[in-house]
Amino acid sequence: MKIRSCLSAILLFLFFSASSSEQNVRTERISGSAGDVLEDNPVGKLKVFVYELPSKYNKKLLQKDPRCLTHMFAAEIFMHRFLLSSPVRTRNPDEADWFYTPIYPTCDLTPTGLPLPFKSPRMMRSAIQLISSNWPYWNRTEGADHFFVVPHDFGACFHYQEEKAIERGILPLLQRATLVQTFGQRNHVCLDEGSITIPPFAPPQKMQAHFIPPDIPRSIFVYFRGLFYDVNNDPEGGYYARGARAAVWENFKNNPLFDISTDHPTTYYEDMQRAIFCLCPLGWAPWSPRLVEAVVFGCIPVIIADDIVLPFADAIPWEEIGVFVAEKDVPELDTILTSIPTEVILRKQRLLANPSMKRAMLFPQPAQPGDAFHQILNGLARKLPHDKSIYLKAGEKELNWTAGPVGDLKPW
């Protein structure tokens, strides 16, 4: 144990000294095509028509529960607000490349602030029935030139438990549409091939209020605050996070290199800025706001979520700025992280310090060039022009309106 303690102290000194020396070279641009995509400007490359829906689908839901503005699913609200005043918006649907239906399917919260996904399919079905009845554009493609923001844990599968989400599958009426969603996992029934994976919402102004001077050294090696076991929803402890979070706690709760706890201190944001590595393990879904927080605060994200599809993966070089650890390898985390060469750590920190990287992960008010709103539009622009095969012949049908659970067919 003495040898291990001495080794830990030496490693801490080496890494913290290296991290402090990073101040000489603070930023580095992403090279090649990824950097070009990250700084791309979608204006002039697409036109979006925003359907006008009754307020029961959006504004009234928000008036009923303003907490929807601050939870991690709030991108559905801010994307709507952004598009209403965006230069890509067109009021002439005949010239539109894309059609957007502004509904807030996660703005139906429990007293504790968690979204109830059970009504979302009914709300979505109701909205699609409305636009297909009042406008001709849905019917000619059955949604293939429409996009929807579906920020549930498992996107348009509309459930927070993976087993039940897989059983439900993507809402049949959305199977031709482009889904803009936080969920992304390769070879998963809840991820459509054409989906655009986005970061969860993290309040930009709140985060900016906690910035600390950049010359303060990173004196924490590994940092994490959050649940290791979800005893309320997973009393046996083996399903939540597929056991990865439990493995972090059991293996490293007494390791001096790991600052991990279930406590959520008022200095949480400041602590992330003092850390070299921030753990970003899966929870019920593969993603969480920690990924956004780590990037914004320059803390190297340690991504523990097998087969995850990360936000804007064609623009953000996640392999270069983060560290990927397989769920089965969590017990080796200390060895993996202490084996990373100092020069590799410094380069990841320089890339993370690039302002364009941080902007791409945020939904600021007002919007800024290169932010997450613009990255979504870039993703939509790269899917143009639409293939002629998306247009159906008169009377032709692709989607089954009565498919899915019986409960989804109830009026909303």
The other form holds:
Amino acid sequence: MKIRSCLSAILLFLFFSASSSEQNVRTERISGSAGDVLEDNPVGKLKVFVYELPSKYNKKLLQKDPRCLTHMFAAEIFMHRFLLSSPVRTRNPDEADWFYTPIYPTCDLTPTGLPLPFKSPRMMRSAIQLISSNWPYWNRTEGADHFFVVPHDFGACFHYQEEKAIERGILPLLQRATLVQTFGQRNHVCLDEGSITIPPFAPPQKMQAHFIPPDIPRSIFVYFRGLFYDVNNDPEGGYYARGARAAVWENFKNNPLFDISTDHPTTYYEDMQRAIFCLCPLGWAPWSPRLVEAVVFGCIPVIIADDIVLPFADAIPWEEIGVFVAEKDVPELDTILTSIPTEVILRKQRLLANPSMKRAMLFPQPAQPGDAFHQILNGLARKLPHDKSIYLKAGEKELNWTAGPVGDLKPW
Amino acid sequence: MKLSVFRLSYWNRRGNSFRSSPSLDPTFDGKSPSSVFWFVIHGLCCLISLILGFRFSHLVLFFLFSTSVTNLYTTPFLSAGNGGVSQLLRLKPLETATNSTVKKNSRVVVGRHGIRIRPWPHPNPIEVLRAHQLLVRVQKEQKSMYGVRSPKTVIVVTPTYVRTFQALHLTGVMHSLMLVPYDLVWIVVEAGGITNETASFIAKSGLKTIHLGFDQKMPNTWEDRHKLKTKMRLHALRIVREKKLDGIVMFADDSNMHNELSSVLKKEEGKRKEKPSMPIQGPSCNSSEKLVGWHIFNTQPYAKKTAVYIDEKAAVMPIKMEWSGFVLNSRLLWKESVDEKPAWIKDLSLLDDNDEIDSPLSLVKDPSMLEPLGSCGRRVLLWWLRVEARADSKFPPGWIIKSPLEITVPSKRTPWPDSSSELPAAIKEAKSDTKPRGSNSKSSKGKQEPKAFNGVKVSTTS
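Starting from the form predicted alone shown above, please give the structure in the form predicted together with its partner chain.
Entire complex below, previous chain first.
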């Protein structure tokens, strides 16, 4: 009996010591409250009810154009699919904390594959009219416990041109709802305070097919591929990217440390894995899939976009992972990058090597723990419990159903 | 972002040249005096720009209305555009759209911004140096995280002999070895004794070398040659044993080309041998990557047509198993106590020179102890090139011709300055005597009419 208990004690000890064996690769955990949040499991913390909308809002649009599944706004479609089969979904709306409307406002594509936002406000309005008349939950709170996925350029402002988007502002009917969007810029009209910023969709299988062995030495200092001047829409420069991309080109096109060009190489992903810094400057809107690609491939993102709000900013400590450069400092970019201490760079690379960071940026099919879907749910769970003040008394109305440009009021 | 294309086709931004913020020009309905005024100015600027050839409006408005424009460098004026009212100076903060909640103005402004260019475009050399130091440090960190844990010394055995193009081939091997990022010991065994040429050549590599001489000269038949090379390799292995060199032993001939050298070295950990594959020789494995046999080239169909002498034109048959395909741990060769060495290896000192040793397999008593590396030989490749020449080929030592030669022949086409401009017919026959020196050419070539052969003037007086 004594021997048996001794043996079991020894076995237990061995088990625990074996399980805490050192990792093969030294990655750093993002310590502190921010980093651990990435691995939270939202199941059990919230319940989401998915409205049943007629298929003209979702399935028919997808059938008309299946390209919606592969462009960078595909997050709205995949979020719908994820929620339909997720354990957080509930079929009883009375116990739901959040309500989701499965509508794909960005699925109206031109022949070249770019989304047209002109009908989206009307589509959204018609959907909200539907849910407010068929279910009582919208009127209960005027949408304060509803969330919508609006991944387009300027979110719920539904326009691709910044001035027009600012003029329109966020759709009046969505004023109280939570918006899950890719756009994020501080003190901007199109970013509501309670919004959740998500990364743009980047195809995970395509990226994973291009991994190279990690021992191939990183020999490129700064890497960038993309437009510097948008000659079709802004021939003189100065509008596109607020002149920042053009400044990068004019200042560093002859600098051997900067591997920048407008090429479209087939080895784009492989080259990113051979670079230390990857530039992620703003374009027409401040966000870009380059950020996702840089994080997945372990290249330190250099973010050149003033006042940008990065995805999952409350869960991921972007200051510690990336380098932020103000647009006015672009001519000194090489000085800034070479003056970063070596230890800081190595630490950033170790943080980037952490697989939980890469998982949080991706929308894999099927969903995996720790991925972007779960981060969205975590973000929603962090906003619970709802404040009692969102529940309106009977007859009280806050939203103005006739606000906005006249064209929006037409039925869809 | 690639939204540019559709913007052009579906929304003509250019048509909307009066891009203005709400604060400046709210509406366009009706001919208000301000709009007329701007229209007139616009037309005037257009005309002036047409005449002058650059955007006049830029300049005027810049000087008239510049507010807090600091430190702004713009690109040189581009081609004459429509002298529209420039938005260059729109640096006032943008008023937000109608919104019931009070919002702070964003300090990021929409509109045209200048493109900032610094006056001295060249990179600072100190910064470039620092960037390179960063790269080195990052790569070192990568190697320590993902590379070989404890790299062993590599011992490379190369049999060679002095011949015409020895320098060429040995350079190839030498440079491959110089690129190996691990410690290296290069054992060069030379047939015909140690010569100064080879010694000076090897010394240039900067590697740790052991230069051994072997007394026999390299014979001229392929068969004898292989046998001698084997003996030379065994001689080198005996030296490894005497000096107790620790590491991994590889065989690299100067007629070889290696790929994936470093991955072979990375995988080598235990006391095993491996066989990378050539297209016709290599290990064959079963599905669990275990060695089950060898692919050997079938020499039967070629029995009549093989080359016997070195410079024959026929095909050269490879020996059954190339030495270069094997890698072994040097500890196997040591003269250690019996219980430390595995039982499946023969003792080197017991091998007699007369024994038929044609491949490293003969050193091993139990061939099943071999482990195939490089995913069963698929990833690591070794190419054997037919580059050997006769040992008695003539060439100037070190390829330096110090004294003028006895026979000089003028070139056919270009008249050289110190020779007669016409080419006497008698000289054409003299050409046939001068074979191009030190090449692998066949002796029959000299008798042919040298049509395409511009006789080379081989004097070095210049």
